[in-house]
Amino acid sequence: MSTPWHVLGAGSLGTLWATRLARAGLPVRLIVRDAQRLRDYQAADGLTLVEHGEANTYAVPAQTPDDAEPIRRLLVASKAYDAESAVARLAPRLTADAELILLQNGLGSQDAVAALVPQARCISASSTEGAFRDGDWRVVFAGHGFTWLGDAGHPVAPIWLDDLQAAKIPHEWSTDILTRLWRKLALNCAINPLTVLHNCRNGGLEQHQCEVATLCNELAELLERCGQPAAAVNLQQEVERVIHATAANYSSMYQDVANQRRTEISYLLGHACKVATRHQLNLPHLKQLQQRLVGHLHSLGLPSD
């Protein structure tokens, strides 16, 4: 029997992966926060995937972190700020040859998780797939994208990529996953905070081209300095392309703020500014953007870490 996929985090991406893996007939286990959430989930009879307007429910078995079943393959789909503590609860259940697939936004959480479970293989993922929840245990597949996976310390691809093929999850094994992660971080830093501060959809940033261009210049400088020149190539053009292509969308950070949720600022803008300081790089507009965003979050009573 093939190795079960344990999915930690029933947010949009976690649910999207779990339902497609289950649809392909692969063994999946959903890990929920506690006994109350487990009861809520069992009352819903499974996870629902809405695709092309059609809803299908999959009876994926669920468990709490305290379950006794060993974990050999863990998809960590929680928010970046929850990843470390969530994995810490599951660490005693990980097998000696466990593999973790980390689906977090930004940078910083991946290293923290890897340091916590040194015996496990940690694989980073960068996804452009669009999905949102329109109810508890339900996900709407909003935009077909792509997922790059890679392991900077061990470039050989794992055999379970066949499972992703079977589940029709578009993916590619990347030998330069850090470049992918840095590129996505730069894109997020150039777009997400501005959509929050200007209270607009992504397309609204077309009215703020000067500000976007200035940020892209500083972010490209940062990428060059921290040894990621490939991630800096044509950064501004790509940011402008993403703004145009996703003009009607609200950024994930905008949605977090609109729903009074904690943002991932520490793993996006915060991480970029921290690395700039470490390299003694003066990036005034990036630093000012962080200060404006922190002030805005505080004014709304939201955490800024």
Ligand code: KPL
Given for the second form:
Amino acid sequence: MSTPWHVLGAGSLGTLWATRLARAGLPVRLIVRDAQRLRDYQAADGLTLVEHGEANTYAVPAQTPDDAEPIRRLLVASKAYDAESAVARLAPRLTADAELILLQNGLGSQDAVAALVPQARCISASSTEGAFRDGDWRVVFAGHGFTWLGDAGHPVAPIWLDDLQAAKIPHEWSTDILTRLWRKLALNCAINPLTVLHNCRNGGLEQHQCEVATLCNELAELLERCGQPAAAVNLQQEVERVIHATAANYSSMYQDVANQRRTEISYLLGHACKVATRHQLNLPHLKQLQQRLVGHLHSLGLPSD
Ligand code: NAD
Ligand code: KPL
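Now show the form predicted together with the named molecule, given that the preceding structure was the form predicted alone.
Now the complete complex, all chains and molecules, led by this one.
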């Protein structure tokens, strides 16, 4: 029997991955928070994936973090701010050759997880797939995309990429995953906070081109200073392209704020500002953007970390 995929987090991406792996006949275990969530899950038929308007349910077995089964392959599908504590609870179950796939957006959580489990191989992912929950244990596959996976310290691809192929999860092994993560972080920093502060869709930023351009200049300076010059190439053009291509969409941070959910600010703008400080780089507009966003989140009673 092939190695089971333990999927931590029955949210949007966790369900999207778990259902496709299960559909391909691969062994999958869903890890839910606690015994109450496990009972809730067991009262449902399984995980439901809605794709092209068609709903299919997969009876993926579930367990709590306290289960005794050893974990060799762990997909961490929590938000960035939950990843470290979630993995800490599972650390005693990880085998000596365990591999973790970290689906978190932004930067900072991956290093925190890797420091916690130094014996494990940690693989980072950057995904353009889109999914959202429209009910408990039920996810809508909203945007077909692509997932890049890579290990900054180890260029060799793992054998389980074959499982992703079988599950029809579009992916590519990347030897420059850090560059991809930084590039995505820069895009998110240039777009997401402004959509929150200007209360607009991504396309609304076409009215704020100067502000966007100033941020792109500072972000490019940061990328160059922190050893990621490739992530800085044509950043402003790329940001403008994304704003145009996703003009009708609300950014993920806008949606979090609109739904009164905690944002991943610390792993996006917060991380950029922290790294700038570490490099003694003065980026006044980025810093001011962070202060405005933190103030806005406070005014709404939302966490600013
Ligand atoms: P989500 O909030 O839908 O799902 C996270 C799940 O993790 C929740 O069900 C939560 O209860 C669970 N969780 C947290 N801590 C846990 C613990 N200790 N034990 C068990 N379960 C735990 O989040 P998401 O939208 O799937 O996003 C996950 C990550 O992927 C984020 O960093 C996000 O930015 C990124 N991402 C999401 C999308 C998307 O379309 N949803 C696209 C690209 C990237
Ligand atoms: O990734 C995004 C998000 O909303 O989080 C885009 C669409 C690129 C905007 O930054």
